[in-house]
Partner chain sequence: MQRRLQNINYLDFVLWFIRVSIIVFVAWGTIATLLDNPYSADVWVNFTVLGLAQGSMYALIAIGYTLVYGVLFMINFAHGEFFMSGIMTATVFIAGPLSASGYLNNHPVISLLLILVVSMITSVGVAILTERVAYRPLRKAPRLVPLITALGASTFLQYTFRGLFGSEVKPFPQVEALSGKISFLGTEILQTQMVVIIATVIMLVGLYLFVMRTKTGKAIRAVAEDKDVAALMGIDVDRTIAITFALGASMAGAAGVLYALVFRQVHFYMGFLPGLKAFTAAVLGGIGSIPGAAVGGLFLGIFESVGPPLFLDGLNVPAYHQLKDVITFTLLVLVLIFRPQGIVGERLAEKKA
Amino acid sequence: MSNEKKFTLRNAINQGLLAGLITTLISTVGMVELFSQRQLIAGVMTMAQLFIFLIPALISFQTARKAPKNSILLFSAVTSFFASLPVLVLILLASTFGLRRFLINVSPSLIETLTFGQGPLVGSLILVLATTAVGVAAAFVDQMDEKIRKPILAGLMWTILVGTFSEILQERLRAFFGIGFTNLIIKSKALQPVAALIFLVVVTAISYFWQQRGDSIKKGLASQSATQRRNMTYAQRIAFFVLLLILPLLLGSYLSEVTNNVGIYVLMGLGLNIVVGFAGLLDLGYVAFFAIGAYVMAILTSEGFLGVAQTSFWLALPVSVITAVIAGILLGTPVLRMRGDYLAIVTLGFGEIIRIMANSDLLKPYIGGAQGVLQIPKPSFFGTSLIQPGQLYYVVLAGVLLAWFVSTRLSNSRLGRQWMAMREDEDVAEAMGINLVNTKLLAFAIGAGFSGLSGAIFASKLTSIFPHSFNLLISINVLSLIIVGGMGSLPGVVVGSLILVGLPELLREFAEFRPWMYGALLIVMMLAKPEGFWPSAIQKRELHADEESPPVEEVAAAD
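Structure please, single chain, the form predicted on its own?
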């Protein structure tokens, strides 16, 4: 039976009510009121209004794909109309009974935001009409030709993204182009309406051009000789490398600091990607190696700590990595026959043991206990101390490039194929002659080495470390960024780090809702895009094998 016969008005109503309940939930917990303080387009749209209409629009978009062909707009209108009803009920209850006695975040300013400052009666009517109109518009966009729909969606997405980070963009534009030019684009930390419209049109036009000409351009490039393609590849790599080198000059101090934090998590993610993404070994104690690398660096470089002569950062760095590698082997040895949940529990226990030992009084004379290790010097290069974030960026970049090079070589090597075979089925891999002991130990050791490297850089970056900096949440964050980016995908690690580390740093004013956003993002990812934002080719084929293969009936008919 087709989806058209299955999907009814009752389904549309249920989806609309679900969208409305989600909007009501984020309103009652205080997200909408907080987001109302951030404008995206000056005098036109706030982030709160975006969230109010975005959820019904997405649900209506999905409804349009499931509804009968001759009733798409009707079904989408019904979905979006019912999406406004739970919010309408919240407005009426708050205006009549004063819900703030029970729900502290249902304040007058929240109701004013939901009613667009027009009062409960008129504002409720505007809310219902606007939500329904947005839902119908989403369905209309869904029915457009793909070559038109994709450019429009790309233009909207990029305009919203630029509006979200307009405050940061404003600071960088002022640094390069002055206040006068910046005020033409951004006003009061929000995009000017005219600038937003121009940006929307330009991005849509570029995307439309690529939709029309992209295939022919790709065919033209593919028809070039091998020498020309090789030269173009080299030119692209050189241009990208030059961009990486001058990036601190473009970003400034604050964004360079954010980039350093992202880079440290990329470094950890590349290591855990070997353990989890390549080898399929679920490691929840990965933060232990991060802590070991940091503490070794701190002990060796801190002035007068434990009576040890102060060591250079560059001499302590390989010692930190080797110590983490040894710890990875020590952890891997007793868990060689474990897999799945059992391995996760054991590694989780190992990570907690390291954290508790670092916090204990027993080791306090050696590693500082709860007081941590202070006065860790910054790295120095030819006598120049790398104090500024833009200077320390190059140390982080060097570590990421090294880890990327090693990961790339390993993924295409015999060892990398052994890891992937072991990830799919350990018994079959062993039957094919793969030595599981050596293969697992190498995965744990190399992954731990990358984590130790990131921990050593982290310690020098902060100049002081404490046991609470190495809790379980670090391991969860690194595992989450691999899942969001794409298991086994090296570019996916970068994408996941930008989303889960970079975005929260740039939106610190909404930090109290970070766990909500984490959970919502993971749920949406597992439902809509389980392979991640940038999956590896193998992972994508595995998860979409049923979609790519023809139905059984077609195969039988062909036979």
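We have the form predicted on its own; now please give the form predicted together with the partner chain.
Chain alone follows, minus partners and molecules.
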């Protein structure tokens, strides 16, 4: 009954073609070209090239693992060779037929990127050879001893990361070390080749030695007593809080702004995490509560003609949250008896209803219709208006910490268990004496509250809001980040937000492709890593159930 069939050359070819098709798709929808201007390593490699080679490399890696032991290099060469063919076809078609008439992104400059500016013939040859070489190299790395492979991969990854974010890093390095030093490493937004090489070697070396020492450190840790260990986590925790507090100073204005946006999504994510992750209710209209929070804040504080009270931010904040909570209960009630997929559709319907209403002439006299609400003041704190992103950061941080605190406390309580049980099996949960009405409503209400809080902060951060900021994509975005991080996992929400909100904000080219990426990620995660990148404790336990893990860590984590 082994379903591990023999991996033949045919499979290798198929894998290669698959990789090639994916690369072709990425090219035709315009991702590759978009990134052709972003230099990873000055004069050596652009981000577009990374995209061209990444997937063949990954698939070759896969092939190398499955291939018969004696012909690994051959197999991965075949795979990566075939991976270049679909791209080749694209190049040929584009340069003979003028595909651009149909496919808007198959532009001459895309072809130039794909052929490395060497013209169709020579360029194609280079493409095929380079793809094959990269594939073989990937297989080669895969064959290395783990002790060497891991550091090399770490080095590569970090170098690519640094290259990717060199623009930001440049700005930060200048702020701390001055222009002269920075130019040695990053010049005009691109990592310098020599610096890249040094960086690669250094990171590889560090991670190599770290790994060597890692084992002994782990042993040392194991011999420590539980209290010692806890003290260390306390120390770590304090260090972490201090870091959180001084973060804006380190990040500077632009990165603080990005952090704030991430924080807004973390806050929303923590709320949806209660509804979806804890209670298992798939709510696709979640953006509605965000919108309600934002509009209440806007109407209450706006100094424009739509403002009704011109109250302070701090007074309007609880009102926004409470309104969102009430809305959560009101919208939650009719769907209480609904299960799974119908619930998703109905909540999606609610979300759309709210958005269309906000857009309509009917409510225009009150909330501005498509023109939105303007002149919302930023929050002020003891007289100083929090205009800088670095100042607003603390408001966002406070909100996130509050939501985090409430989430942890609740998840470790009777209510958390009620939610979990309900998620596992609604009927049985009810037969355990759990009142489903209350339990679901509490999830909806608390989730809506966090979302409303987030929306309120969002409104005063932007100082003006429009209905189109509250579309379905926001709900999908929040859902995606929960899933990427790991459903039901609080750190997962942060990780998910950093990946799905933070990264695209840093790489502004991504903006257009964000929904595309979310869609792909939702599928890929469900297929490959349904537990997310930072699974909750439960799911972790689930995955490592056979490794006897002592409960000590859990006790430490729980308090």
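Numbering follows the first chain given and starts at 1. Just so we're clear, the structure is a prediction, and the values are computed from it rather than from any experiment. Rigid core (definition): largest C-alpha set, two forms, superposition within 1.5 Å.
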query: Large Cα move at N477 between these two forms, threshold 2 Å, rigid core; finding: no
query: L244: Cα shift of 2 Å or greater between these two forms (core-aligned); finding: no
query: Per-residue C-alpha change between these two forms, L103, threshold 2 Å, rigid core fit; finding: yes
